Structures are given as structure tokens and as C-alpha cells.
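This document starts with one chain, in the form predicted alone, laid out as C-alpha cells.
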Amino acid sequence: MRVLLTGHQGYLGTVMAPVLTAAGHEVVGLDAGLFADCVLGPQPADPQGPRVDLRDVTAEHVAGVDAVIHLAALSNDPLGSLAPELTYDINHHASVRLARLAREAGVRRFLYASTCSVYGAAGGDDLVAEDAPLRPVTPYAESKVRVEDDLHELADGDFSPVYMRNATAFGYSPRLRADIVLNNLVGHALLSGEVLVLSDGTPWRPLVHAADIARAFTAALDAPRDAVHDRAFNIGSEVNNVTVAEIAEQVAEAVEGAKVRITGENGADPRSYRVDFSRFRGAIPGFDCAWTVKQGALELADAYRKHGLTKEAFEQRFTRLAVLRAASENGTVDDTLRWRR
């Protein structure tokens, strides 16, 4: 297929365009471009493309396209709540607009990242599925929910969307993420030669490689219409629901000499659920992730080594927020995260 892919600049687009690839497929980029320099390692290859805000798209960027994966997002939290607005209309309004554009265009499935954090203040130790109310407790939750939603209502006989609710991401990427927790957490033991935990440690979350989201999507991708269409699926694996402390130990095995502390200074996390995936194992038989927490521990103590993580860069460079806040006060976007011209 010819496959839009936005947010390809971002952590798991460029983990999932060379995946996308070696399955046979033509990869189209689309991407703001904000985080495209966030990169740790060698410069990866991106496949070609526009860049363009997702406000921006138009009916010629969704031309001649047999397929669209949506990840382009204002991807957290903590960047949802610094302005609610700009999450809600990026997210959700620009994201249902590209579904309606796709839809006129022609293009027959529309993968769209969203998220388990859908299930938020979930409570309770039983394994939540993708029928379980969903009880978002943020901004950035709030916003997948209601795109959701809305794509749910565009899907006819020719305009299959999958709404991909990923587990909480790890691992390396090229283009680094360290506002994640696993990944936070591994570059603060190397660093500082401790696993800072700022909660009680006790909420449940819910884990997946980004290797594994590119494996996930490809097949759903290639998936026959009726197992998917118009379907949610969480992605990951029940062996990677453990809890915050559960992490910090596991990362405190894989980084020699570091020491776990659990400062509680920020109390219990009202978002705390553990996830059943059997849905999309039983959608695409022999599906299953290839990566543990322990694993992905090691792989990012390993590249963190190898490519000579700083602290100003694992602070700075790879925590989305950090980014968004020096383009801002430098000057290179505006109050509505676009590019100056």
C-alpha cells in the first residue's frame, strides 16, 4: 500500500517507517517537523514527505493514499495540560479533519494511535479490556477518547478506522523520548546512579516497546477488513502491566550500582489500570510483543552508553515539554506551537 504516516519524525514514527518498508509498503512522511532534531545516535532516514502542521493538511496531502497511520499528536500529559486548548484542537479537531479528508479521498483505513491512558482512574487490580468505561483523566486522554469517538462515526462500507490503544511506550528510537517513564527512568540511574521515583510507586501501568507498536500497526495494516474494521485494540502484553516500583526495580538491575528511592512527593496517581490485550492477539493470530521491561531496560542503558547521553540533553532535548518551551521563548514558534515564518 501507499501509506501516509504522520508524526513520522516523531519517537515512534521513526521507529515504524523502516518497519512500514521492509513489509513491502510506500511510506509517505507527514510531520510539523518540532521534534525531528530530538534525534540521539546517528540521523535516521526519513522517508519523504511534507512538513506541515496537522491544522494545515489539505485534500492534495491524503491524494493517491490507499492507507493513513495517525500518531501526529501533542503526545502527553504533561504537554495536554500546559494548554488544554491547544491539545484539543490539535489532537482532536485536526486529527478528526484529516480522518473526513481521508474518507473524501478515498483511502480505505485509518489506523489511529490512541491511547490506554483512556482508561485512567480505572481502580482495581482486574484486567481492564477495550469494553471497559472509559474514565480519562487528562487533557491528552480526554482528547483521544473524543477523536475516537468521532471516527467511529465515519466509518462506512469503504472507511475502515482502528483506534490502536498503545500501552505506555519504551525503548530506544533514534529520535528519543526521556518523558516517558521507562526511558525516564533508565537516564536518571545513569546519570545520576538513581531510580528517582516522585510518586508512592504503587499505580499500575500498563508497558509496550515502540518496536512492538511498529510490528502492531503493520499488521493491523495488513489485516482482513472484517477483524478490524471500526474495532479498538489495546497494544501491548499482560507481562508488562507492573507497577511504578515494579519498574524502578527492574531498571535498578539493568543499570549497575543504582539505587532505587521512592520519594511519595507526589502522592498516588490517580491513573493506575492493568490492561488485557487477548483482543488483538485474537484479531491477527500469532501476534504477540517480543519485548520486556527488562529487556528494553538493558537495550536503553546499552544506546544511552553508546551515543553518550548528557544531562542537559536527556533534560532539554528529549523531554517534549522542555523542547516546546525553548521554541517558544526563543522565538522559532508562536503561541500556537507553529512555525514562524
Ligand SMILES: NC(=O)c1ccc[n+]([C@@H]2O[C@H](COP(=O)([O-])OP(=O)(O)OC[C@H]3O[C@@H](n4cnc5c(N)ncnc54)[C@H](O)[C@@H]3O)[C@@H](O)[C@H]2O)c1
The other form holds:
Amino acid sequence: MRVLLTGHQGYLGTVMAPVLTAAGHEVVGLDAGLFADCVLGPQPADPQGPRVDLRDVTAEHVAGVDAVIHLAALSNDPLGSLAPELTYDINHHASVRLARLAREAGVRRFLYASTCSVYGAAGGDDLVAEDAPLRPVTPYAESKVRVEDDLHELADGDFSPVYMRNATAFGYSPRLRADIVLNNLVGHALLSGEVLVLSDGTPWRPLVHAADIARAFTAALDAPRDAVHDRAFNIGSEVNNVTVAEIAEQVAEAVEGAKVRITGENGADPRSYRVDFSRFRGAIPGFDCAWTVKQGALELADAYRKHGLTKEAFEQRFTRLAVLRAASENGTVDDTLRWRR
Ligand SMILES: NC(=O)c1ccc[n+]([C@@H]2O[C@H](COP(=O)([O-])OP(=O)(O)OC[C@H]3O[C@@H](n4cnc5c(N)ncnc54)[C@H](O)[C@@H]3O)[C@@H](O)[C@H]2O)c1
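For comparison with the form predicted alone, kindly provide the form predicted together with the ligand.
Whole complex next, starting from this chain.
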């Protein structure tokens, strides 16, 4: 298939593009390139694709495409809270516009990168499955719920949206993100000797390796239509349903000499959910996630050492919010996060 991969220069897109190519697909990218230079290690070989803002996509960008994998977004809660109205413009309205254009162009499958954050304050120790009530607690998570709702309205006999509700990702990507929990804790552990947890450590946080997300999307692309059409799937595995305190313990085991410190200074975190991932395994026989949290922590520690991660890069270059704040302050992007020409 000819696959349009939006967000191909992001953390997940940089891992996913080669997996799709290896599966025999022709990949075309589309990205504003906000984090294109945030690279740790060798420069990735990106697929061809225009530097385009999602809000400026036209029919031309989806012409001749068989399937869309839509990753491009302001990608986490702090970014969403920085500018809620921009989050809705980019993550919600521009995503739905892209889907409409794709449907008009005859694209048959549209894999949407949603998130388990849609369960928000699910709380409790019970596993939440896809039909659980959605209780988003941030503009970011709310934007994902709205897109799922609007894509559902577009589903028909020819156009199949699929809602891939990813757990929180971890693992090495050449376009590293240090602002997601495992990647962040491993960095702190190496750079300071402490595994620093600012919440009280009790919230459940399901995790999944970036490479497992890439394999899941590839499987959903290749699956029979009936298995995935207009369905939501939690992407991850039950073994990686862990509390933040447990994640910290795993990191301390992976990074020699590191000590856990839970300060609780950020108070209780309302985002807590323990997730049931069985629906996707049922839809895609033979699929399971390969990576555990511990393996991911070891992989990250190796990569950080090998590529010489510094404190400055950890806090600035690989923290999405810091990159956008800096770009805004030095005038390379305007108030709406568009490049100044
Ligand atoms: N990483 C995770 O833990 C995780 C978990 C669940 C869901 N997701 C979702 O997966 C997707 C990818 O996440 P990621 O971790 O790779 O994030 P990322 O921030 O690394 O990548 C997002 C990409 O989108 C691009 N982008 C942002 N705004 C754009 C715009 N207006 N126009 C065009 N491109 C734009 C950025 O340039 C970037 O390359 C996102 O939709 C995110 O919400 C991520």
C-alpha cells in the first residue's frame, strides 16, 4: 500500500516509518518538522514527504494514497494545556479535515493515533476496556475523544477509521522524547543518580514500547477490514500496566547505583487507569507486545550512554514543551506555532 504517515518526523513516526517500509509498504511522510532536529544518535533516514502544517493540508496531499496513519499532533498533556485552543485547532479540527479529504480521495483505511488518556480519571484497580466511559481530564485527551467521535461519523462501506488508543510510549527513538515517563526517569537516573518522581507514585500508567506501537499499526493496516473497521483498540499489554512507583523501581534496577526519590510535590495525579488490551489481540491473531518496561529501561540507559545524552539536551532539546517555548521566544514560530517565513 501507499501509506501517508503524518508526524513522520516525530518520536513514534521515526520508529514507525522503517517498520512500515520493511513490511512492504510505500511510505510518504507529512510533517511540520517542529522537532525534526531533535535527534539523539545517527540522523534518521526519513521517507520523502512535504514540510506542511496539518492545518494547511489539501486534496493533493492525499491523492493516490491507499491508507493514512495519522500521528501528527501536539502530543501530550503539557503541550495541550499550554494552548488549549491550538490543541483543538491542530489535534481536532485539522485531523477531521484531513480525514474528510482522505475519504473524498478514496483512501480506504485511516489509522488514528489516539491514547489511553481518554480514560482519564478511570481510577480504581479494575481493567478498563474500550467500551469504558471516557473521562478525559486534559485538553489533549479531550481533543482525542472529539476526533474519535467525528471519525466515527465518517465511517462507511469504503472508509474505515480505526482508533488506536496507545498506552504511554517508551523506548529509544532517534527523535527522542524525554518528557514521557520511562524515558524521563531513566534520563534523571543517569544524569543525577536519582529516579525522581514528583507525583505520589500511586497512579496506574500503562506503558508500551514505540516499536510495539509501530508493529501494532502495521498489523492494523494489513488486517481484514471487518476486524478493524470503525473500532477502538487499546494498544499495549497487561504486563506493562504499572504504577509510577513501580516504573521508578524498574529504572533503579536498570541503572546501577540509582536511588528512587518520590517527592509527591506535584500532589495526586488524577490520570490513573489500568487497561485491558485483549481486544486487539483478539482482532489480530498472534499479535502481542514484545517489550517489557525493564527491557526498555535497559535499552534507554544504553542509548543515552552511547550517544552522550547531556543534561541540557535532556531538559531542552528532547522536551517537546521546551522546544516549542524556545521557538516561540526566539521568533522561529508564531503564536499559532506556524513557522515564520
Ligand atoms: N508518545 C506517546 O506516549 C503517545 C501515547 C499515545 C498517543 N500518542 C500519539 O501519537 C502521536 C505521535 O506522538 P509522538 O510521541 O511521536 O509525538 P511527537 O511530538 O514526537 O510527534 C508529533 C509530530 O507531529 C508534528 N506536528 C505537530 N503539530 C503539527 C502541525 N500543526 N502540522 C504538522 N505536523 C505537526 C510534529 O512536528 C511531530 O513531528 C500523537 O498523535 C500522540 O498524541 C503518543
